[in-house]
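Next up: a single chain in structure tokens, the form predicted on its own.
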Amino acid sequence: MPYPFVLLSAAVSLDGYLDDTGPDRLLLSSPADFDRVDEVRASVDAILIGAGTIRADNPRLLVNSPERRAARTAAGRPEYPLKVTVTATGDLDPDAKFWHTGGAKIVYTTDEGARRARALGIAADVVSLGADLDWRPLLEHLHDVRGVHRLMVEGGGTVHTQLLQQGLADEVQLVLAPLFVGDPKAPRLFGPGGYQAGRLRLLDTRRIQDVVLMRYEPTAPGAGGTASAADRHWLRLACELAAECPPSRTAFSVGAVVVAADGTELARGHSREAGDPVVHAEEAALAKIPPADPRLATATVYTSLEPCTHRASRPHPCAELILRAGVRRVVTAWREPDTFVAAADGTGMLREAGVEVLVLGEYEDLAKAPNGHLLGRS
């Protein structure tokens, strides 16, 4: 199920605090960075904050620039992005600025929280997610029902932590302010145990007056039958690698990437790589990794087409090579059609051997693109 692109946005002190313990909000960003945030808000479909942030900061959460609002309406979009909050209890102040400024608002909550929010007369659409809050159906609802393709998350720390832990964040924009808070009672961006396993990939840094903006991309694969934002990144890369294959009338163009549990790329490959007319993508990638590499046991193989189970060109099909390497997780975009092999089922073979296999059909068209000549396309 597709989700919106999730962008986490926060500003912190040099020692990692979001605020101090004083009665007034600690301003961490510079004036120029506040304008940058306004520009980002204008670019998204929705902005989300937790109910605790509404209670603590009473924000309006608006696009302040009239020019940016005018550009949105000229493009056929609402003047303001949809404003979203999340609460388990429905403990909301109906007089908060959040409800009475800007455009449409929506509250995601539990069954009990929905009853309370409606009784309070909250000026927003109230959507219950059932007995418990769950980020995945929330994101599905935003994407499929509300048409949100790009979501900006402005806090608080609990919300940021949960989205990172569950592998649902696509980008982190973190502003570092030149001051220290030093109060252990002050709110931090992430609490104990709240860190994502694996490193983030640095995309960009920028000095904005006296603060520094750092843009990161999560890289660690998902786990437990779920796809993370990193899974989508690596699978997209595998599909793009398929376009590098020399064209063939007798074999598919496939790309593959092998990624360690901490988000480190171990190897990549594509069909017919390096002048070998019969090498397969997974085979090419795995051949670049020493068989004794201990990271293989917890690695993920990303491949644009499910691994093969039969082949005439080599004695071992790719599904068997994956099992021999000890890899226990595979993410693919496209189930193999009967074009060359009848009843191919690499996914079934791997799952029967205990390998977790995720098929992300949202990337099927991208995987098929370099194979159009084999599928009856021009």
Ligand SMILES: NC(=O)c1ccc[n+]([C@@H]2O[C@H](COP(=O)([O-])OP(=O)(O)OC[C@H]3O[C@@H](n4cnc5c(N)ncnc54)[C@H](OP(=O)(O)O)[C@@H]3O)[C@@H](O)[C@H]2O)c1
Contents of the next structure:
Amino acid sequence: MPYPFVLLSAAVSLDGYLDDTGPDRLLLSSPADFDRVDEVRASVDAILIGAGTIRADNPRLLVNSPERRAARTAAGRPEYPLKVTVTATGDLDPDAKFWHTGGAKIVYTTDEGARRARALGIAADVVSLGADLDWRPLLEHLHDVRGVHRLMVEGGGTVHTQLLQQGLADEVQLVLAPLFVGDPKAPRLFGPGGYQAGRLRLLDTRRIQDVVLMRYEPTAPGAGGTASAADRHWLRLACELAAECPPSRTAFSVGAVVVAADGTELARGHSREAGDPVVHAEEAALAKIPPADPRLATATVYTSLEPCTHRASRPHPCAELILRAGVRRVVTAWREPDTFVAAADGTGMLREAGVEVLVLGEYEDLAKAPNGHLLGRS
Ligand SMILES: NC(=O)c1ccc[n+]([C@@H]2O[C@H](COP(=O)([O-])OP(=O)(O)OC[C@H]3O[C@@H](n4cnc5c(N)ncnc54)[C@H](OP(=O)(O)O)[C@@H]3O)[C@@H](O)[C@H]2O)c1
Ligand SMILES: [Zn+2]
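Previous: the form predicted on its own; requested now: the form predicted in complex with the named molecule:
To see the whole picture, the full complex is given below, headed by that same chain.
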């Protein structure tokens, strides 16, 4: 399922707090950084905060710069991004500024929360997601029904923690402010629990007056039959590697990456690499990892085309090489067409052997891109 790109944005104290316990909101960022946040807001389709932040801070959540709003309108976009909140209880103040400023608003909630929000006369679209609120249906709804491709999440900690723990964040933008809160009762940015994030990849750091902006990307493969945001990033990389293959009229161009459970890249490969005219992507990548590497058992193989089940050029097809390596999870973009082999079913073969295989069809076009000349023939 395509989701929006999810960008978590927050400012924290040096000791990891989002706020203090005083009645007023603690200002953590510098003026220039507030302007940077305004720019990020202007770039997205929607901004989400938890109901706790509406209750605590009563924010307006606007794009403040008239020039940025004008640029949005000129580009055919709404003047303001869609404002989104989540609540289980529906305990919302109908007079909060959130509802009475900016453009469209939407509340995602439970059946019970929806009854309450409607009874309170909240000035927003109220969407119930059932008895409980799950993030995946929420993201699907935002993408498919509201056309949201980029979502900025501005907290608070409860919301940030869930999105990161469930592997749903594509990027984290963190601003570190040079002060201490020192009060264990104050809200933390990230709470306890298991995180599906791995060792985050540092994308960028920037000094903005006296604060530091850090941009990170989670790296850990998904778990429990679901795709994480990082799965999508790795699969995209596999598709990009396919574009590096020497062209061929008799074989597909495919890219593959093998990633450990903690998000460490173990190896990558592509078809016909290093002068070997018949090597396949998964084969090339797996050959770079010692067979006894214990990380293989919990690794994920990302491959732009599903692993092959028949081949004339080598004794073992890639699906078999994956099983031999002890890998139990594969993420792919494209089921093999009948161009060279009739009824190839690498996905079925791997699933039969107990391997989890996810097919993320939204990357199929990217996987096909370097193979257009072959597809035209069939
Ligand atoms: N420094 C920063 O960048 C920054 C940014 C934002 C906020 N903050 C601070 O963070 C604090 C608020 O943080 P917080 O963690 O209390 O609030 P929050 O994350 O904004 O909101 C938590 C609330 O959101 C709703 N919610 C969250 N996950 C849900 C789910 N899966 N299903 C249904 N509802 C869900 C619940 O609302 P109901 O209780 O209504 O059910 C929950 O109580 C404030 O002090 C604020 O100043 C700081
Ligand atoms: Zn193969």
